[in-house]
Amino acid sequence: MDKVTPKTDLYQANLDRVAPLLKALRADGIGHMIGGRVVASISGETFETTSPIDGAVLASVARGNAEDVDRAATAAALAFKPWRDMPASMRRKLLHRVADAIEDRADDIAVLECVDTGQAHRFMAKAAIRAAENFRFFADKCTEARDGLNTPSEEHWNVSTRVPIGPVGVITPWNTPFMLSTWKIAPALAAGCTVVHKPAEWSPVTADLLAKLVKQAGIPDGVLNTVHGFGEEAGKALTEHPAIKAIGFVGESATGSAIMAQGAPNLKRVHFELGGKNPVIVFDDADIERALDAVVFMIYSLNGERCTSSSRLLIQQSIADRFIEKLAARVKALKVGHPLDPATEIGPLIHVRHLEKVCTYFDVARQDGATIAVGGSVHDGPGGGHYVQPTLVTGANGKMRIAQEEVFGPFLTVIAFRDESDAIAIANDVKYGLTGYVWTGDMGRALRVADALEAGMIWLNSENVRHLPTPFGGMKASGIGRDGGDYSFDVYMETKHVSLARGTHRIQRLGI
């Protein structure tokens, strides 16, 4: 990435911003955060984390395995009930000081995950910022975060209360790994969880710097603990420890399966946010334009590397070639290239691997009889990385494999449908259940398609736009519980019921 030619001042800006960042990190290494103190692995193995711009090795970081994890598990189990007890109204000022040093620092962190997973600045300065209101958000729901209901009956009052369910694992994934990590451990943390958080080895750089800047904001010493380290050693060694009470992970549908399963002997609590393989549906009387630009965001932001992304094009048999056709130019016209130029739109995917990945769906595609209308090839991008051409997928059909299996890149499927029926039942038929969208003019049928659709979220007249307060989740292989406003105190918390007599009931008397 040295040899990159800046071409805009907030480009050169970006350069000169990460170069120090990398040096420290070159110098310093990643270790893991246990207990309030960066620690190298018990075993001293490390590995090495590299950049897919260019292949350059970022840092050297600690290989946790299930010691590190009993190392880590343990101080959370230290510091569960302290933290616990602490007035919600001091854990609400700390994790107001949490967000406030992620955003003091919020250019250093859009510009690492741009080196670290390849996603384009233009998301990535947004993305720290969204941090700081996950934070904000949660931090505000601390002094709440215990409140239940009053159900009384004739002759008791009956109330419940929320209490936090003890030591917990957050595993998390390489998408936007900085934001994803702190919608999963500030409501733990709100709640008066203690966590443990092991983040992909493909990005762990981040993750480093959470830990640290949670350290700095005050928090107590193992309320937040770091494991570095690959998901078959420290991950499983995480699901299956029995100090940790629930686990929050978001990644790939099997590996949700196999972590329900190295968990179930302890019968720990799991949340789950899975693969989707989501549908956008456009009928004829919607605003095209409108639904064009949401099709082509949905899709190609963030590379296509988001579980949200609208990866299939549901349009009606009567607007499809006039749709594909603007679609087509569109996609034609996407910028690929180095993630810290402000211009680009498309980055490199995040790893050799993942590239291989998404390129075998261009010979799926041909042998399925279907048409790769746009890319179809790798993209020979700046730095030499894992770049990929945008590619626009057309002449499908339901049954293909490239409408039914997650690719999770740039690549649009495009499925044409006769009626509200036929495009209902597409939808459908396959195995996710995360997100759906519509696009109509008639709301009747916007809401009548929203309730068949078998899908946790749907958006109509709108591309994915994230409330807060509101659940998020699928059902289906898409995942297990809702993260989100109080949603996420169901994960984090058990509910406690109460009931007080008013010492007028008649109780039965035995063995008189």
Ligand code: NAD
Second form
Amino acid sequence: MDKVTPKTDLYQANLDRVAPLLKALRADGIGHMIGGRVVASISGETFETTSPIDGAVLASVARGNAEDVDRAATAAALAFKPWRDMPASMRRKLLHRVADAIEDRADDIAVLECVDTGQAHRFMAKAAIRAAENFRFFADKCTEARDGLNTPSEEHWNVSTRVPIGPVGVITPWNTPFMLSTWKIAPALAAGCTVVHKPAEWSPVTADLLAKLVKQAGIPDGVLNTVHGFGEEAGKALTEHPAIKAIGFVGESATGSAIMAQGAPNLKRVHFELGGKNPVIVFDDADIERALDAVVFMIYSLNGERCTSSSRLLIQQSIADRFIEKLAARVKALKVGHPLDPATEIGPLIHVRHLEKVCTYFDVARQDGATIAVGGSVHDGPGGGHYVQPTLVTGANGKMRIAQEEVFGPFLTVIAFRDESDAIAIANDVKYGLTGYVWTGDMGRALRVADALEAGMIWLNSENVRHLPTPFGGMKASGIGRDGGDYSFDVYMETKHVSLARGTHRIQRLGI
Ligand code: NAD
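Same protein, different condition: the form predicted on its own was shown, now please give the form predicted together with nicotinamide-adenine-dinucleotide (NAD).
Next comes the full complex, and the chain you just saw is listed first.
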């Protein structure tokens, strides 16, 4: 199945590690985790999850529907009060134990994520560690989650506090699914909410493992429930369930709209992390070598299947030819290969439907009148899976579809600009507003552009480097609400105001 030879020690070790895990997966299948028990769907229905490397069936997965979601939501509702009322220091201890359990299995999680999603091991090796960090960070916030403010007036003490909103639904996508799920689930549990998780149907494997690790760590039954299945079935039922008080969702903008409509009849609170078409703007006074490294990393790492990827390069005309020449050389040299090979930089895309979607943009680029400078075709990789050539498209303008639509693959659109105002206008002329990256040696300009960009997160002279206390989220069609630090609690908690009279104020006397 594998054409890359000879295998390095780590490559062989990864293959050896994953083989028994896959054997067990194939034998056991994947069930829902509801109320602390692994169960089949009430209907008995299943679906198969396959590997993007070679199409091999990885497991038969329980296909949840509204009945299964109802069971899970009921379990989450039953578990809510004891979990909410547990001393925060105890919740903290338990969430640290989850982090320990994740760290213990980090190497297994990495290889399973590779075969289920096609992501390269060099990136997935750290995914479980980052997931454990998410649990540790929010574990330490358990004890302050309910903190509020005292805002006294003349006659009253006015105290605010925060209380967990109730059982919540978490719906996640297939790109870096393990890390992303923990990013949503850890703060919900720290807040004192119970959770029903609906992972993406294209990547159920590590979500199953997460549910088991959480149980193994001693989190009470029913606090985290996982229901597998399709978006329009299990996902929709979760967003409509009356016991579920809020939905934390990561996925496409169009799905976010659908979820908002589905949840509207029972006024579901929503928190959305959605798509992006993020600009990286490189001015002619930038540190070109560092900018080049960041440009390549932010679109070609993680297969370009990354919401924060800089999928539009806005390059100043005066340096465009020089920069594009260096860029093209780097893109041509990217290593497409088996995800378990540590040398691989780009693995197969998640699913044949996603491969087809990405490939349609090769024709769109040509029809738009842009030039495919590198790539532009599928790639014959080991296992014969959903590989695509890393692609660089030049000569684009901001109005083209390849400059407006999220491709979500290793596909970079290059647009030249004249000056600062031109760059800002092009950067903002999309429906999305997740991230922006600016490269310049002029700090005044960097700050002016940062102010002007319509995006929730801006990095100046840097690629995306995540710091957990900072706010994460998008403007416009890229999201509603923020994650990270204390911001995560805005979705999972209600702010409650308590006013305590000093007993001295005059109360109006009626009916005397
Ligand atoms: P998707 O919207 O197709 O699916 C995401 C999840 O929603 C899946 O679990 C799916 O089953 C479920 N779903 C689908 N329809 C539903 C419905 N009607 N009701 C309830 N649930 C439903 O997204 P995807 O293709 O899995 O992921 C890629 C997208 O996610 C990209 O647009 C990417 O930019 C975005 N994303 C955003 C962030 C961020 O932080 N902003 C992070 C990662 C990914």
